[in-house]
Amino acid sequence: MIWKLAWRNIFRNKRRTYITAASIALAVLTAASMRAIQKGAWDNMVDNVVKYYTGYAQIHANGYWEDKTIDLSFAYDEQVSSLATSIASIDQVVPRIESFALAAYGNKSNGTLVVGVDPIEEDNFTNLSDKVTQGAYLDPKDDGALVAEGLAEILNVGLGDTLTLLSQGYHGATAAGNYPIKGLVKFASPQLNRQMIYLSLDGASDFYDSQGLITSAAINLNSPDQLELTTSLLKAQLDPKTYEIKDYREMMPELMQAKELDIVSGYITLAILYLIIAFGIFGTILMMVKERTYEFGILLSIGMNRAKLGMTVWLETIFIGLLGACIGILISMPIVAWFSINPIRMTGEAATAYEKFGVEPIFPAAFDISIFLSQAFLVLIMTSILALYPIMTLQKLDPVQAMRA
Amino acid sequence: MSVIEAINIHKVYNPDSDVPVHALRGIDLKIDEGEFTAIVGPSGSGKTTLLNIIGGLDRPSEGKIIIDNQDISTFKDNELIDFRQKNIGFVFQSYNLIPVLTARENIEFVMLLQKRTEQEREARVMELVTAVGLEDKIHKRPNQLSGGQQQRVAVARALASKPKFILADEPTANLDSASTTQLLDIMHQLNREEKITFIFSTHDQRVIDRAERVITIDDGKVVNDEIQN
């Protein structure tokens, strides 16, 4: 009867019930769209930033990520190599090799990242290839180099130049080389167009005297939201002695911290939004104590007692917030449903800006259900403490001076 | 047998003020179980203070009420409200039916609220209607039915729990005459069939005239009390 009497409370004054529920319902479509298109735009960035060179993790020699030196490198064996078949959840691992090196060309020389990779798998990963502007890309016994545009820039080389390498390889050995440049490559970062140089795997192996050895295993996952799963099971297969997984928040704090950032002042538009949400729903539970005091009376004369008929009046109050919360999740979902396959694209400087660092700028929105659910859940909660009011004011009311009213 | 005691009530509103009101100065009465009482007196004179005392819906400032020998002006507030469901119908003046329930769900709701069967809900309900002539409107709400209509839906309602007595205050103001008729027909009929006690405040002649015994109250004090034939 509780449940009955509650619903067909909340039609008694139907425009205000639609009215209430229509407010509840936008603040539930804007908050959703927002924070969908902040995931989505996030995980598109990280998404780029991960497949643009880092990976979701990498597999390490224990303590490089500390120092960076060739010397910690690791033997990349069966059991790394073929990790890509134990674990379900990873869909590739690419290994490289890599170390700071001297470049010098003629009378000009400057400070590199000398990467080795496996082109085939490398490309896979990264599409490397795609970013070759001149020349051609590597292939897996390769002895050329693909050097960034701006390096080559630096440098006065071009196509078919050759390039001495010099750096202290592993373990002490005295690594140098001449590597005739392949290809050009270009980098949106101009960080990286400036510093990278690409050798094959072997190449790199012999340059650097590590045969066999690389200093990290970049991990791509069938899904980012099987990171958690797949570095803890990554952790239990191998040896923490020798090796350490890092995933990619924990190699790029700065990032994180920027996502933080703007989620947490994404959660305050959201409040003060929520706020003003909420001064709307408390003006209508007002209104609606005020209106039915005297019932109120009646009711408590007639002997129903103070707890159901809060409870009664509690319902209402769920029930039009749950109304207002299932009509924002069913506009919003076509809403995010749209920008997620339709992204918001970025023009002009600040897309280029973006492109600069490697990201693409679009702003798609993440179809995720739980942002729809929360939503819902937070205008619960929300509804729920305000309609403590009337339970208060129930809780003091005198039957008589109700029925006055 | 009493079915209802006053002993010494008074009531004053606002005690501590330069201006207390003196609602009720001494009130002793009793009223016999089947009683057709109705309670009249100028307006203020305390009429409607005394049914509130005697529901349960206030309490005096001094004295008691007993009602199946126990002095309900002692009981805290829920306790109160539990007696009221189980012991007391209450009809008011403006009907007071709870408009988003039907008829029958109006009748039906002080039943639920004690957690009677289906069955027993189901029969009482069946009962009432016939008694105040309701059967072809119980699905109605009470906006689709006219006033004299609903007041017999109250009337239902009040009786829906097999009360002890029936407090009305002034049940007859808002209904014309053959309404009014209808209605004091009904009551009657209950009081005389089922023993009902009912007491009314009222200042409604066709109520006073229709009344066994008429107490008169003046200045907040019993000035007559009178059984008519």
Second form
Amino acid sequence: MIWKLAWRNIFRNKRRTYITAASIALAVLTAASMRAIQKGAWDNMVDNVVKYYTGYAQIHANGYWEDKTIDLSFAYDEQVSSLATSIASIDQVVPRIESFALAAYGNKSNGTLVVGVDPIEEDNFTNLSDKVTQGAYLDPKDDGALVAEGLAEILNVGLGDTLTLLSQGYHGATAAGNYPIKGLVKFASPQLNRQMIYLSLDGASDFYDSQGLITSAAINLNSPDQLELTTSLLKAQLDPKTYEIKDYREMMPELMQAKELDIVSGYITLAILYLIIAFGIFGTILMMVKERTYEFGILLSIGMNRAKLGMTVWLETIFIGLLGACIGILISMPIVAWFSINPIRMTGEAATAYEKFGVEPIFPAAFDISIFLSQAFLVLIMTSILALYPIMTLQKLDPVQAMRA
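One more: the block was the form predicted together with its partner chain; return the form predicted alone.
No partners, no molecules, just the chain.
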């Protein structure tokens, strides 16, 4: 009976109901849109960064991440190379040999990061061939090198020139070799553009005298949501005394700190928004109580229980909150869907700053149903708390004075 009465009461003053429901719907729309764009932008940024080089996770020899020495290499055997087959969530396993070397040409030299890659696997993962601006991409058995444009400028070299590389190989072996420049590559990151040299995996193995060994295996996933599951399976499948598993969050703590800071600032903005909306809803509730004081007085004077009357008024507010939340979800879903397909694109200096770090300057919205439901739930909680005011007012209301008001 109380439920039915409360539902009917919200349509007695349609104007008040529509104003309150509209303010709640606006709150849900704004909050859901902000969270969707923020989450989508960070998901896109993380996806860009991990596919730019690191991968969602990496396999190393135990202790490698702290020392990053080629002496801590491990065998690229069937157990590691077949992980994409044995674990369904893994899309690719990309082997690499990474170490430093001194690159020299004529009387110029510069420290470099030499990366030995499987050209086919690496290209499928990072699209390295698309970064080639001059010359040609590597072949699996290539004896040439891809050199970053910035490094080529520092050494004053071009296509066809031969670089001399000097380093320390596996377990102290002398690493020295001459490598013709087969192609120049350009990286958006200035740091990478000044130091990167790519060799074929076989070429790097010969240079560092580390045949059959790699320093890291980058893991690409079918879905970013499967990261926790995948790392757990990897740790269970690989001997922890031999291997260490690092996900991108451990390898890039600065990025994660920036993400957390941005999320916190987003929550602060949402809190301010909810505070403004709360005052709007509370103002509507105050107006409703004032307008219905005479009605409440009559109902109490004829014997209606205060608790039942308070519950009826509370349910009225909840129904209006539900109505507004549903309208907000229905309006926000197509808007967020549109921006997930047609993301906001940055231009000018801001876009250039993003591109320098290999991140596409776009802000796509994340179409995640949990975003809409969580924002609607928060608004309903807020409305439920504010709806306690009429109950407290009714507990103190004097029927005689209410009817004289």
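Note that the rigid core is defined as the largest set of C-alphas that superpose within 1.5 Å between two forms. Quantities reported herein were computed from a predicted structural model and do not represent experimental measurements. Numbering follows the first chain given and starts at 1.
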| query | Does Asp209 show a Cα shift reaching 2 Å between these two forms after rigid-core superposition? | reply | no
| field | Core-aligned C-alpha movement of Arg292 between these two forms reaching 2 Å | value | yes
| task | Please say whether, between these two forms, the C-alpha of Ile272 moves by 2 Å or more once the core is aligned. | result | no
